[in-house]
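Next up: a single chain in structure tokens, the form predicted on its own.
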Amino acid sequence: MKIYIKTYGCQMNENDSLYMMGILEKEGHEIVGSIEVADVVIINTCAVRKKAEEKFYGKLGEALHLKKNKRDMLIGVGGCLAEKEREKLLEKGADFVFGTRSYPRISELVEKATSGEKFTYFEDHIDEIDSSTPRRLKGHHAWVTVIYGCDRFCSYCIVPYTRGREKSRPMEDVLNEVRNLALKGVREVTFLGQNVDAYGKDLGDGTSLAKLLRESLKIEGIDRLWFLTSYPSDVTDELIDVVASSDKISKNFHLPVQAGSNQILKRMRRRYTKEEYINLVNRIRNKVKDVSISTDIIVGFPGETERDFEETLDLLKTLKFERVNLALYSPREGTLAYKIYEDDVPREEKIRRFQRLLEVQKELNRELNERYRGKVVDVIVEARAKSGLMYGRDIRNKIIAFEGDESMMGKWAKVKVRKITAGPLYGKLVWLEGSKDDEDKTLWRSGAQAKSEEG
């Protein structure tokens, strides 16, 4: 059968789908490109901000337009937000649902949609993910799910209920897809959790994110390592001393701080105080020379007073973060924010304060950028922009674009920095690994940072 797979959300929904496109496809079905042509859609949603669940019905609505010509037409929904809605996502016109754990038993399931059978499915066969199982790769980059759920329970976060609790993979499991994932030519591997820094913490044998990455870097052929998402008060000194050690492990930490005042984060139930996290943040930066720190805030928190924002403000000026993901409340049904507050902060002023943020953390971007001027910079060819230039990224994660085509992808570059924005950094292409010009191999394969040049 034609399948068609749209997926929305974060990594890990990204890479259960590519999952699932390898179980398919291992049984003799075709991933196709195009929803008009497909026998089967399947659409793996995200719940965590009402514009994803807008996005993924505005899909919904595509494929039932679709199928009133098209009757024998399948449609199936899985990810959060069929967790989160269920049955009623039958009633709005799919003709299976399973979640976030079921995906494993995805060939079974359009198998049994295919008797014309409307059902749901939310058995738990996570653990039927291992290094073994057919997956679809994307090029020279793979994401590897080390661990599964949150059991942090944040008041505005629907994970938990959608995700289920934290389960960690073995660790000599994860390493053996890490092998097998270097032998299919992928150079960069990103390991992936909810709370990527409570890896192995379930599985009481002493496994824990530092030991997988100081096992991962004696894999042969993987030139670089990335992790995410970091829980901030998860974060271990081991953890920060390991990613110092080794320029093959990327130098930057994705720390969602959320909010910078303690009233605010003691209403989300995080599980630090500003201080606490400032402490965090000058510990890695004191230890792991030349990091990125990135985070996320949430704007218009039930509560949040002017006060609370210019705390929020403050903290963004004070540690002048490398990249900030904004976002406006919005209440989720089933959390315990959407339960017990108010979700009092008027659109407006979110949007007003959301701005404010925005430009002053677009001002820090091009200061912070300030320091690439002149630099020759080591990336990873990763794709083609829009624009139609390529680009790679850095150890720190910043983005560089510059002349070049596809046969570059996947190449370790030097690319001297010309053009300095708030965003992209925009260089010129000095040297491409295989090139006539290679002559010297061990500064691509050490992974060499980012050094000074004249000019």
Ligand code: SAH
Contents of the next structure:
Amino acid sequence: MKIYIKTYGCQMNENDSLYMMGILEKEGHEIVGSIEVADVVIINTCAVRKKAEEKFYGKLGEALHLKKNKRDMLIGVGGCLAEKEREKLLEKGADFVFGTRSYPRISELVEKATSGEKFTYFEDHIDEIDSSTPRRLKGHHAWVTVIYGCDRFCSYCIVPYTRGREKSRPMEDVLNEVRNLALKGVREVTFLGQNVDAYGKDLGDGTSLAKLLRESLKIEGIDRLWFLTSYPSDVTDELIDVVASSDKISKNFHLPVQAGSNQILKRMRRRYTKEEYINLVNRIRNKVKDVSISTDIIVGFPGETERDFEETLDLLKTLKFERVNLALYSPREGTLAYKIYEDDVPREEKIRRFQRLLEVQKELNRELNERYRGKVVDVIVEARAKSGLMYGRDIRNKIIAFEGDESMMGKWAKVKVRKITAGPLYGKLVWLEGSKDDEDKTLWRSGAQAKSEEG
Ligand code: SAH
Ligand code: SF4
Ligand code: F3S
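Structure of the form predicted together with the ligand, given the form predicted on its own:
Let's see the whole complex now, leading with the same chain.
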């Protein structure tokens, strides 16, 4: 059958979809790139904010419209919103609805739906994902989810309800998967978890993210390792040390702070204070040379006063994050904040605060990017951007765009920075792996020289 998969939400969902594609392809189905030609449409959904839900309903509407002229077409809904809405989605037109831990059985689910039955399926089969599971690859980079779920229950967040309790994959199996990926030409791997630094805790056998990174460094062919997302109070000194110890581990910590006021952090049920967070950032910066730190912030959380907001603004100015993902608070049914707090910051005020932070961050980004002026950065060429330029990212997760073509994808390149903006950098390619003037291939392949130099 021809199957179209549309994915919303975070990298974890993206990765789940790649596994679904691999599993379905192995069973003889064809994954198609357009909804019009599909026999089965699978929508992998996100529920983190209202807006994500609205996007899904737009897509569902489109699929239902097509179905009017194509009665046999099936619509399957998985992911976080499927966990939240369950049977209600059948009433809204879906043919089958499945949970965030049920997708390893996607092929059976499609088969069952073909027989005409409408159903929901929420059994936990997540253990069936292992190093032998077929998966789609997307270029030279792969995500590997190492810990499922989240036990943190931040008061605003729906994820613990949609993804369940924390469950780590055995380290040996993760390493086997990374080895397989390396054999298939993957050069960069990102270890994923909603709270990736909790990796291994539930296994009780001494497994940790630091240990996983250390072991992964030994795998030949893997040039760069990333990990995402760190919960601030779970970052250990051991992790910081291992990041500092190797040129192959990204010099980037994504450390969502969410707010700069202790009153708000407490209401959010984040388990750190502003002071502890600042301390952690300083600890990381002292140990990891040239590290970049990025964050997430929610504006307009219930009870956020102008003063609380100013504290967040000050934190941004003091810590100078390399990147900030901003979101307006969105009440999520079922969460603690939804139950006990009134969504009392007016929408216009949320937007004003959002815009103010954005403005300040843009200015900071421009200033921070100055450090790249005149430098030559080392990237692995990733893809073509909408602008038509090719791009890659450096070890600090900074994106640089330059003239080139698809044949460069997956190769190491040196790019001389020519133009600095508040967003990506722009530059000129000065060296490409495998080209005539690539004299020391082996050195590059080892990734050992992946350092910036003055140009
Ligand atoms: N596990 C990660 C983040 C997962 S959700 C962490 O602990 O930080 C990604 C981001 O969405 C969060 O960092 C938060 O900034 C935002 N978010 C989550 N729930 C939200 C809500 N109800 N309203 C607005 N933003 C929200
Ligand atoms: Fe949500 Fe908090 Fe878990 Fe992140 S740590 S997924 S914000 S509950
Ligand atoms: Fe969205 Fe679920 Fe990810 S709510 S952000 S898809 S964990």
